[in-house]
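A lone chain, given as structure tokens: the form predicted on its own.
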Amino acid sequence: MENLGIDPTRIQVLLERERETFAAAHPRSRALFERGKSAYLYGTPLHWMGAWAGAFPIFLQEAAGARLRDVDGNDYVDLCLGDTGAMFGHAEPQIVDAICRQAGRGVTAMLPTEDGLWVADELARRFGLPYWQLATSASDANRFVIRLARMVTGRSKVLVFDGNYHGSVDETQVEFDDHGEMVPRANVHPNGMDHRQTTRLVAFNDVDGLERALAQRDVACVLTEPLLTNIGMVPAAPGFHAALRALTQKHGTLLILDETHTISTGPGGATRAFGLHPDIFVLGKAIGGGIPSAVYGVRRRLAERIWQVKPPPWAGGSPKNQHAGFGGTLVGNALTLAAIRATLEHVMTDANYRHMTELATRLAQDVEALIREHRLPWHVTQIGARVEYMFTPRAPLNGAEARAGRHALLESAIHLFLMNRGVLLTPFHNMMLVCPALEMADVERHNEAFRECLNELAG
């Protein structure tokens, strides 16, 4: 770990300061959690929700738009926004509107709609692939892309690249160890998988290695975000999404782009705003304004092999059996389509990501001249409406230098001491989210408890 510029006894004195501040404003929150651990697993229906700094969870009473209200009636400014999943904000009205509507006329069928149509229809016009289809999460479409990407290509292996994040895919819960080696992720059980003769692991922007692994023509996808985003953001070096696509192709694996969290780009994600051409793209979390929902898309080449292996039943393939290891009976329902017409309408919209983009820019801005006021060795990467911070001088090339920027008791500080102020950062990281809601008072909020933050730890 490079210096971070800061006493590590005032990390300490700090965060244990602020651990009794938030006890003694959330007991409401306190008792449910307490009364959590004796009916789930881990206190919470989901065990990410006790990974906020504080001994426990804060417990969600209402939010909308980019405010959100606990239990204890404390009121936040939302810069989490669902770890990416409330991207477009909460509650928004014309995705309720939509979202009730449909749930009056019946929520799943196992039957096409006509929103399903216009869907299929703006994805395309968005980000340039010709076909689509729905999984309930960006996980179930990774692993339904991957497994068509072996059913074209005969091959066995997918190429990951080390920090990368694609949900909860098997395939992809690898690091490199301190020798290089891949092994399975750190607090994640391997399920009995061999990765060696599932998975290639190669670092961000290492064109070499890349090449390397590809040429050996066992690797039937790779399977990567535009730039890496949870181990804290890493930005693609000038060139290697060029050398991704010509190297994926000279050496016949498929090319395939999660969208997930880069979708903050802009409204065609940052395959439109960097001009990709992946062979497969998918995209969930915001995309159905909070109701699980995941889409992926295919180029019409691809889209001819699949027909090949698995004929659709209008050419001749059999109606029957018809799952083939993809889907799922709540995909598609009517449901989540209603509620992703209503997010691509009226909400992905580039008047909306203009604001957005533009008080992220400023949000950015700002923490940027905070961290030279204190002389911190840090440094801040934006992706559109997305903001984060790391403990190093400049943005990291990989996920080993990613990993070495992170500093567990820091951030750990200094999240409860914004939450204590008001102020939600995404728990797992120093990642920032604008939605269409925020304001310019919510961005200079955030500020000057940032402000009072390091005017504290740095002195």
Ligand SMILES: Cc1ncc(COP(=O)(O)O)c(C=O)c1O
Given for the second form:
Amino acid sequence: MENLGIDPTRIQVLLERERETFAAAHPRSRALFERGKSAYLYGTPLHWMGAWAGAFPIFLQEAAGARLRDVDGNDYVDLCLGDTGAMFGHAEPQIVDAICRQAGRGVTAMLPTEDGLWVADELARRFGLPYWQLATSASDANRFVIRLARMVTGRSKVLVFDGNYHGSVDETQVEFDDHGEMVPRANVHPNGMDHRQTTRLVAFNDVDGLERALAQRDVACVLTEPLLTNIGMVPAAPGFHAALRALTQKHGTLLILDETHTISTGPGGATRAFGLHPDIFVLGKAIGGGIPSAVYGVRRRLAERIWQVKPPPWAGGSPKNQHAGFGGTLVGNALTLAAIRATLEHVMTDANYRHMTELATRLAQDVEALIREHRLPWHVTQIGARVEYMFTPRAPLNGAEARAGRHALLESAIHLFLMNRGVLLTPFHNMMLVCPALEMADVERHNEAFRECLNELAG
Ligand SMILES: Cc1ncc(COP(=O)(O)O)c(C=O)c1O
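Shown: the form predicted on its own; wanted: the form predicted in complex with the named molecule:
And the full complex, kicking off with our chain again.
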């Protein structure tokens, strides 16, 4: 990277010292990880759990609200929040109650519960789409909505933007190489896919490229986040969403908005905050308060098209053919719906969002002030409860610019420095999430450690 504003040798020196500090403070986590190496393929139940800035992950003892304790007794302010899975805090009492109550009355029976109707009504009220289904993860929901889009359009291709991430969805695992050619994403096996047959890749904010790609009229759906959030944050340029909606409509392509991360924007996600009009809306992770779940909603007009292809049993569809490729025995079970209901009813409230956004705004302002104070050519982006900084003077326009603004070693150095001072950031980029239980003192604890880190890195 060209102008990081930091001397690379300082990064190295800091990182080495912080690694030693980290190792000394986490003997039990280290020992457990050593054991895990002979039990798990990559040492942990999910291999990315090992991707933290230290040489091994900390092992969780317990977490509540915005706080987390590891097995060595170290306490943290948690700004990672399970990489958004716990966006509304850990062990929130009303969610815990709902989960315990339902677990004692049966977890899964492949039968609907009344909670499910409350949930569907609330989703419709919040997000403006009338018909809903569930999935066990956002990845699954995205796979299902792609299937729906192909079913109703009879088209095969999915259009995604360079720098996207929508979970483990094979069609989306592509990126541009240095020559602007679509290639399988680095480190992701193509899994037998010939992406030229399944996928169109366009640069985010490139309206002309989008028009060219859609004009061939073989694209079933565009799958995108309202802004890219998984490669740092790439905001939509003014007019981009209007063009995206108009062009997808013009060319008979369905528009899917994946709000799994951008739900930090507000109680109705970016869709409501920015007045967006997707055909399909996807939301995973935090919606179930940590219980694996996702929801997707469709417009009435699209529901009618779906019923033409696959009629419901009360309109002549075969009751024997209900699966139709949308798997998931545990989908929408009683426990999941109780957890989603409690999350929507008690935690994803307007009042909580006001608090989260207020503290996130303060965090963003303080981080920006520290960056300015040290004359660093970096910038800060905030969407509601989420704050993120990148090592470029302005927000990237697309995935290529975002990639150029990343610096793995510097990210690790900052994350480890903060971790050693009791503040957790997500290991994948400089994202900070504010949950309802976070307090101003927690923000100040972060700021103090971040200031100390920049003093050392930037002098
Ligand atoms: C925007 C978006 N969609 C989907 C997913 C996939 O979620 P999961 O891993 O829970 O399936 C992610 C995961 O980070 C995501 O960021």
